[in-house]
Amino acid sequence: MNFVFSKRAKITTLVLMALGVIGIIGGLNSHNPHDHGGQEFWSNLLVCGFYFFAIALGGLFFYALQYAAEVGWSSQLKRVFEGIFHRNIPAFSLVLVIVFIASTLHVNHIYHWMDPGTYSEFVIPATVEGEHSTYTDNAEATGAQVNLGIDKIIKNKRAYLNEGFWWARTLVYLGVFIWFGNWFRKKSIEEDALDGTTLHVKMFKRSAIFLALFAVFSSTLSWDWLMSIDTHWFSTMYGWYVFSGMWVTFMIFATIATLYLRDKGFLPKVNDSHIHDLGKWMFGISMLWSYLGLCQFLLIWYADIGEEVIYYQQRFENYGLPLIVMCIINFVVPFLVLMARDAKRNPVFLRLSGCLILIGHYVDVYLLVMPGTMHGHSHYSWWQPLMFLGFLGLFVYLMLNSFTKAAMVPVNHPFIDESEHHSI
C-alpha cells in the first residue's frame, strides 16, 4: 500500500514553512543591541539545522543497526525509517553548509577559532581608515608587529582546528551519510521487485561498514560543529552525549510517525507490540542521554578545574531556567510517564510525552550552541520559534513526500513474516 500525501497534511506543512520564512526574515532584521553581524540569527540557523539533521542521521544509524543486528521485529517499519532520513539528510546538510560557509567567510563569528587574529603571531596594522589589519606568521613581513591578541590555546589546536582540515572532515561526513542514505533507500526499493536474500546480505555488510564509520564520525562531527564553539573547553563524553540526543529524538519522531501512519491505515500489520518496542527505545535512550549528561556534569563538578567548570557556570548563570526545564523534561517526563508497560503501548502517552521531549532536546541543542556564540546576550525572540516551526514543516514535508515513493510495507524482506507475527 502506497502512502497518500493528503491535502490537509500538505497544507499544514506548507503553512509551517511559510511561518519559517517569516521567522528567517525576522531574524535577519532582529534588533538585539548586543548582536553584532547577525550572530544570533546564524546561531539559531545552526541550532535548527543541526537539530533536524541529527534526527535524520539518527534514523540512518538505527536503520543500519537493524540490518547489522539481523533484527526482525522492525522490518514492518523500515520505510518509516527511510522516509525520515532519505531526503532530510541532504536537505539539512545544505542548511549546515550554508552556516559553515558564512562562518568561513566571516559573515558570522560562530567559530571564533577561524579568526586569524586568534592564532597569528604577528599583525600588520591597517594604514588606511576603514581597512582591516592583516595577520601573518611571517616576522619578516613589512610592518609586522607582535600580535598581542593571540590566543595560545587556539594556536596550539591549529593542527586540528584549521579551516582546510575542518572542511575536509565536514565534506567527508556529509558525503558518507548522503551516499549511504541513498544507497540503502535504492536497494530497499529494489528488494521489493526481487526475491531472495542477495540484497539483504549486501545491506547487512554495508550496514557494518557504515556503523564503523558512524562510530567515529558521530563523535568527531560533534567536536567539529558544536564543541569547537567553546574552543577552550572539551569533554571526552561530549560525542556520546550528542549521539544519544540524536538517537532519542529519532526514536520519538519514528514513534509519532508510525502512530500517524497506523491510524491512517498505511501500516495495517503494525500492532501494539511494535509500538511497545518503540516506546521502550524512547524510554531507554532517554535514560542513556540522562546518564551521560549527569556523568559529564559530575566529573567536571567534582574535579572543579576552572577551565572545565566555566562551561557549566556560564550556562547556569545566563541560561539557568531553560537548562533546568530541559533536564526535567528530558529525564523526568520519560521516567515517570514511560516506565509502565501500558504507557509504552498508549498512543496518547507516547504522543504527548514524545512532543515534550522533542522540545526538550531542541532546548538542549540551543544550550549547546548559544552560550558559546552569544554568551549572556541571547534574547529568545518571536522569530526563533517560527524558524523552528518552519524547519519542522520542511522536515515533515520531505518525510511524507518520501513515503509516497514506495510501498509503505516492504514486500520481500526476509524477516517480514516474523515482523507480522511480532508479539511481546
The other form holds:
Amino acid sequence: MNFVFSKRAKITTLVLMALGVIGIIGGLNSHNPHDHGGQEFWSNLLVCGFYFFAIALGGLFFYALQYAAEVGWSSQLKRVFEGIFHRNIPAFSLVLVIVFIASTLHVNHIYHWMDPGTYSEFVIPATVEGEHSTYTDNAEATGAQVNLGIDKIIKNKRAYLNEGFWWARTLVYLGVFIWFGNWFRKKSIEEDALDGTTLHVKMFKRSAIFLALFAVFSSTLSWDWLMSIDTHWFSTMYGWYVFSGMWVTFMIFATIATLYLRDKGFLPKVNDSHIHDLGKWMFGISMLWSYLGLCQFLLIWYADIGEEVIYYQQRFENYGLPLIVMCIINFVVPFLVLMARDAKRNPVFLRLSGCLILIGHYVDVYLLVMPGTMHGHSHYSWWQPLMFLGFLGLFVYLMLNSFTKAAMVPVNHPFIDESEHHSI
Amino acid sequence: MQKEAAIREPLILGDKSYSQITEDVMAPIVGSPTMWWKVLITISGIIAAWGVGNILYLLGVGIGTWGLNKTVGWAWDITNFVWWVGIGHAGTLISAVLLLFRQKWRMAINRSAEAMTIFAVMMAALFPGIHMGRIWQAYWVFPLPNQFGSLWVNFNSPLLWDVFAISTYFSVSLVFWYIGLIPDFATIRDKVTGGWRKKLYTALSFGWSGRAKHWTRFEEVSLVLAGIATPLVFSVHSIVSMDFATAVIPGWHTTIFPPYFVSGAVFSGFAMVLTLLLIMRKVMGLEAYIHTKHVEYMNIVIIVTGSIVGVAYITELFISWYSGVEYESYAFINRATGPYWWSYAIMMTCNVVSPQLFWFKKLRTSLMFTFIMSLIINLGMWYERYVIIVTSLHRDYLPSSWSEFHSTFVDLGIFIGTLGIFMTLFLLFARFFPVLALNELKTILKSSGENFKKADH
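Cool, the form predicted alone is there; where's the form predicted together with its partner chain?
Below, the chain from earlier opens the complete complex, with every other chain and molecule after it.
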C-alpha cells in the first residue's frame, strides 16, 4: 500500500513553505543595527540548514545501523526512515552549499578564518576610499605592508582550515551521504520484487562500510561546519556531541512520522511495541546527548583554562536563558516524561514531549552557531521562526512525497515476519 | 508470540532438550574436578600467592618499593586499576545493555561475564587500597564524621567520585549477578542428592520455589536492575576518566575522555570475556552453547568499540595540533616519538589496527585467531593506560624535572599476582557455580535451538 499525500497535508506543508519564504524575505531585509551584511540572516540559514540536514543524516545513520546490527523489529518502519533521509539529504545539502558558497565569496562572515586579513602576512591598503584592502603573502608586491591584524592561531590552522581543503572535504561528505542514501533506497525498492536474501546481505555489508565512513565524517563535518565558527576554540568531544543531537532529533522525527502514518492506516501492523521501542530510543539518545553535553561542560568548567572556558562564558553571558531552558527541555523533559513504560506507549506523551525536544534541539544548534557569528548581538525576531517553519514544511513535504513513491511496508525483507510479531 | 527469522543462525546447537541443558551445566558441579581444572588452579594459586606475598612486602616496606619517583607519581598502580575496572565493563554491558536490547546470544555468556566483572572490580579496588600506604585506614576514603578520627573528604575530587562510582557499581553488579543465579541454584538444589552440596545450594537459592509469582518478580527485578546498571556502565569509566581529564596536564585534559574511556573499557572487557570463554567452552564442553556465532557477535562489538577508540585517538591527536596549544601538541608528539614511543606504537597497533582484521568474516569466525586477538587487545589496552599515565607525566614543565619510570619486581609481582587471584576466583566460580544461565537459556531453546529451527522451516 502506497501512502496517499492528502490534500490537507499538501496545503499545510505548502503554507509552511510560504511562511518560510516570507521569513527569508524578512531576514534579508532585517534591521539589526549590529548586523553588517546580513550576517544574522546567513547564520539563521546555516542553523536551519544544518538542523534539518542533521535529522536526515541521523536517519541514514540509524537506517544503516538497523542493517548492520541485524535488527528485526524495525524492519516494518524502514520506509519511514527512507522517506526521512532519501530526498532531504540532497535538498538540505543544497541549503548548506548555498551558505558555504556565500561564505567563501565573503557575502557573509560566518567563518572568520576565511577572511584573508586573519592569515596573510602582508596587506596592500586600499588607495581609493571605500574599497577593500587586499592581502598577500608576497612581500615583493607593490605597496605591501606588514599585516598587523594577522591572527597567529588562525594562521597556524591554515593547513586544515583553508578554502580548498575545506570544500574538498565538504563535497566528499555530501557526495558520500547522497550516494549511500540513494543506493539504499534503490536497493530497498528492488528487494520488494526479489526473492531470497542476496540483496539483504549486500545491504548489510554496505551499511557497515557506511557506518565506518560516518564514524569519521560525523566528527570532521561538525569541526568543519560548526566548530570552526569559533575558530580559536577546540574540544575533542564536539563531534560526538553534535552527532548525538543528530541522532535524537531523527528518533523523534521518526516517532512522530510513524504515529502519523499509523493513524492514517498506512502502517497496519505497527503495534504499541514498535511505538514503545521508538520511545525508548527517544529517551535513551536524549540521555546520551545529555551525558556528552554534561561531560564536555564539566571538564571545561572544572579545568577552567582560559582558551576553553571562553566558549561557555560567551554563551552564559549573552545566551544564558536560552541555554538553560534548552538544557531543561532536552534533558529534564525526556527524563521525567519518558521514563515510565506507559508514557513511551502513549502517542500524546510522545508527540508533546517530542515536539518540545525538537524545539530544544533547534535552540541547541542555534547556540552552536550564533554566539560565534553574532557574538552578543543576535536579535531573535519574527522572521527567524518563520524561516524555521518554512524549512520544516519543505522537510515534511519531501518526506511525505517520498512515502508515496514506494509501498509503505516492505515485502521480502527477511525480518518482516519478526517485526509483525513484535511484542514486548 | 515472538518469532525468529529463518535467516538468524541458531544459538543452541545440536539436538538439546531442557533436561540436557541442565545436565550440561551441572556436569562440572556434581562431577569430580577434571585434570585441566586442577592444573589451572594450581598454577593460578601459585601466582596468586606470589602476588599476595608482594602485596605484604609492599605494605611492610612501603610505596618506595614501586618504581615511582617525584615526576612519575602514578604508574603501574593506576594503570592496573583502570585496566581492571575497564575489564569489568563487559559484564555489565552484556548483562544490562544487551538485556535491554533483547540480544538473546547474551544468555550463553552473561553469567561468566558478570562473574568476571565482579572479580575484576575487586582486583581494581585493591590498587587504590594498597597505594594508601596505611591500608588499615582505608575507610578514610568514605565521608565519615570527624569524630570517627578521619578528615572530611574532598567532594571536589574525582578520586572521591570514583569511590562512590565503583562501590555503587560493585554492589549493583553483585546483586544483579546473584539475582540471576538464584533460579539456577534452585535447579541444582533440586538435582543434587544429599551431602554438603544439597545444604550449600539450599542456602544459596534463598527458598526459590519456581512459582509463577517468583518468576514475575524475577523478571521485574532484572529489568529494574538493568535500568540501574546501564547508566552505571557509563558513569564508572567516565568518572575514572575524570581522574585525569579534570586536571590541566596536557594529554590528560581533553573533553572526549569520558565516552572514549567507556568505549575502551567495553573493548577490553570483551577481549577478556573472549580469552576466558574460549578456554572455558573447550574445557567444560560447552561448545553447543558458546559457539562461532557468539564469538562473531563479540568480535563485532570489538570492531565497533575498537574503532570508536581509534576515532578518539585520532581526534585527540588532531585536536592537539589544531588547538595551537604548544604544550598539548608537545604532549602528543612526545607520546609518538619520545622515549616511550614503543608503548604508543603497541597501543596503536593492538587497539586500532589489529581489530580491523575482524572486518574479514574468515578471521572473525576463527576461534584460534580470535583467541590470539583477545590477548593482543588485553595487552594493547593495558598499554593505552600506561601511555596516558606515564608518558603524560614523565616530562614535567621544567626540563630539570624530566624523569623516566622504571618498574620494579614489586610492580610486576603485584600485577601478575592480581591475574593469579582473578583466575583463581574465576576457576572456583567455574567449578561451583552454574556457568551458564541455564533457566534463561531454556527460554530460547524452542525459538533459537538448532533442532527446533530446522523443524519449523
